[in-house]
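Below, in structure tokens: the form predicted on its own, a single chain.
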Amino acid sequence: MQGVRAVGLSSVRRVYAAARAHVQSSTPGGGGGGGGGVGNFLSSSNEKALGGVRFASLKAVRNRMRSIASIGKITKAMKMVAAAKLRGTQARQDLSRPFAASVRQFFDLLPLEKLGSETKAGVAEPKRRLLVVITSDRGLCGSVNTNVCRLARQMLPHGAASPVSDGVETNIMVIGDKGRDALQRTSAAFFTTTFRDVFKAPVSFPQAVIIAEEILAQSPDEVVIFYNRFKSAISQVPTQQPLLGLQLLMDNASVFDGYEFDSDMDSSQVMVDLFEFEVATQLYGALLENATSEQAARMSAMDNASTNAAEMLDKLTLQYNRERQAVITTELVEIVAGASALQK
């Protein structure tokens, strides 16, 4: 016990050196043969301790623990920010739903089977279809953007290098950087217009009007809006909403003769105004639905990331404690072995 008390952590090197010299001097051939095993063990242990190899794994685990802890703090903060934005966006979205539904209900009550019966024959130019794909500008929101882009690809002609295929001209208008990046790799030839930073500020009706004017400027025969419909905080449904083209409605303006309009304009002009208003309102509703879905998906994704970071940190803490305990036990065994060698 006196030998153990005489050996402190500050004199470990001296104890190791003395123990190695003692063992090697008592072994024929300078530590060769079977008796040199203890000396070789002490020598290798001393070199590992001095070189820092033994503590390399502990340092790596400790650095990884710090990184994961920082990531957990970031994801938790992003979850709180997304939850705060979700409340405001969902409030605006709930107010806009009746506004968009009332306009949509008017067109849903029309006898759509009669539309286009006279205009499909004798049309020389190809039918123009515009796909409006609404995505977010930022990631870390689950698979909401991927689902919308996958749904939009289903309406694109397969293997076509030109927007015109089988008498139908298909163009894409993308709202959001994520949709542009996802569709540009395979469908860049179909692009006409892209918008970015639409969701940087809260979505407003003037923003929807600007985008709707760009849609009307392309004079499509059919408009299909792709977006994520908000169902709950953990469920967002990819949705495609078709809108009738202005030319098709103008050619069938007689369908509206049964309706009374409180206006001095003729039915064709009223039809133009109603169509422009419908495009703006439906686009505004889709933008709000997608913005709400984005924040809900990001909140859910960051919550899962925070949970995973906490679980990984617990596992690494357990691993770190085990390795640290093993290192301490090994050092104590070597100190006792060195002290015993000195006593001999």
Given for the second form:
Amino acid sequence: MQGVRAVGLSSVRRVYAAARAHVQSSTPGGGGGGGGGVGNFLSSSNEKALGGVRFASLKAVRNRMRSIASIGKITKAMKMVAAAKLRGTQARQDLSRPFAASVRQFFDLLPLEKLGSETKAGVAEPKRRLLVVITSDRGLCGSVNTNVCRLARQMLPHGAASPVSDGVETNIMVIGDKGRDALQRTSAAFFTTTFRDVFKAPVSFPQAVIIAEEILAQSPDEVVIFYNRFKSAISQVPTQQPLLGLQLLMDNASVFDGYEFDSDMDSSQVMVDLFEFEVATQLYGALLENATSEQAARMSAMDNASTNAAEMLDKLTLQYNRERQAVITTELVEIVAGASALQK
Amino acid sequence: MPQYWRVAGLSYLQYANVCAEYVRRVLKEPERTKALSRAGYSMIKATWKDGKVASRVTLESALLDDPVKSISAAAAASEKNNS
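Starting from the form predicted on its own shown above, please give the structure in the form predicted together with the partner chain.
What follows is the entire complex, opening with the chain shown before.
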């Protein structure tokens, strides 16, 4: 009757079932462990077989494989999303570049380095310097955020706890959650404003204007923007870009005498407007550069992660199969040994 | 003579922003939706004081739905900054 029940199963299973019947009929109490083990291997729903210690590692490996496979799927999907977003932001960036370049060209007439050293010696009141740190809201994008924060930290007065030190007042404006989290621990006292969700939708110029207004409202003597410059899809360079404050600009307005201002208004007003526009366009450019860098970095980070996951899965599959084979061999040996013992 | 928008208390950037919004609105249909969707945003600004968050505001492009309101809001903001 036991043999009839086994008809129709695969050949391997038939052997198991027959052997199980043998063992159970000969030793009613003792064979439960081994027989249960076989059942557990074939159908994991057998509750009685949970004591089968022999298969614990097999099960663990299987669970691990499953989780690695799904993580691999997620990282692969994230890579695809990053690649698609990268194309979008890169197109935006290319379109916006001429606007920033023309204004930049005009303001490049100012000898920036020379002015910086002069003011340090000459001006008595605390120089206000604003560091604008541009980071992303989300992680999993390699080291782009860490690099920018490290660069920004170098500009902070060493070991100082308050914003004013050596006649220079340093303030930090952080864009993005990651930079806020990274700098908050050491330099929260320097914070004036933080923004989040800036990169949630594609960066727009009105948005850059709002942030630029915030920068101008703090009337700094010098603004330094920290961001990742997008060199290529595999290379992003952490960059600091200084912008001069309005006061210094007005003091040195004579360098622009070569230009003729075609306006009904007096040229100083035009300079103020141009300066505001300069801050907004430079900030917009930096935001776009950083958004592009973030997506590029995420793409390569997720590509690496997917490769690693595939590699790990291969290794585990090999291990799993080896172990499975070993279990089968052991079972067969036990069955054959049991059967031959009974025959004698 | 200073510009009329400066008299109204706007800065150049705010003025440019409001003008750009109007231009987007008067575009013909396929371009109008495209241009308006490009300009949308929503972000959160937190103001810090002594290493702590003092206040949080959500800045949204929805403010520009009412141009008159947006102008007066911009003017109020710049007035606050100047004082």
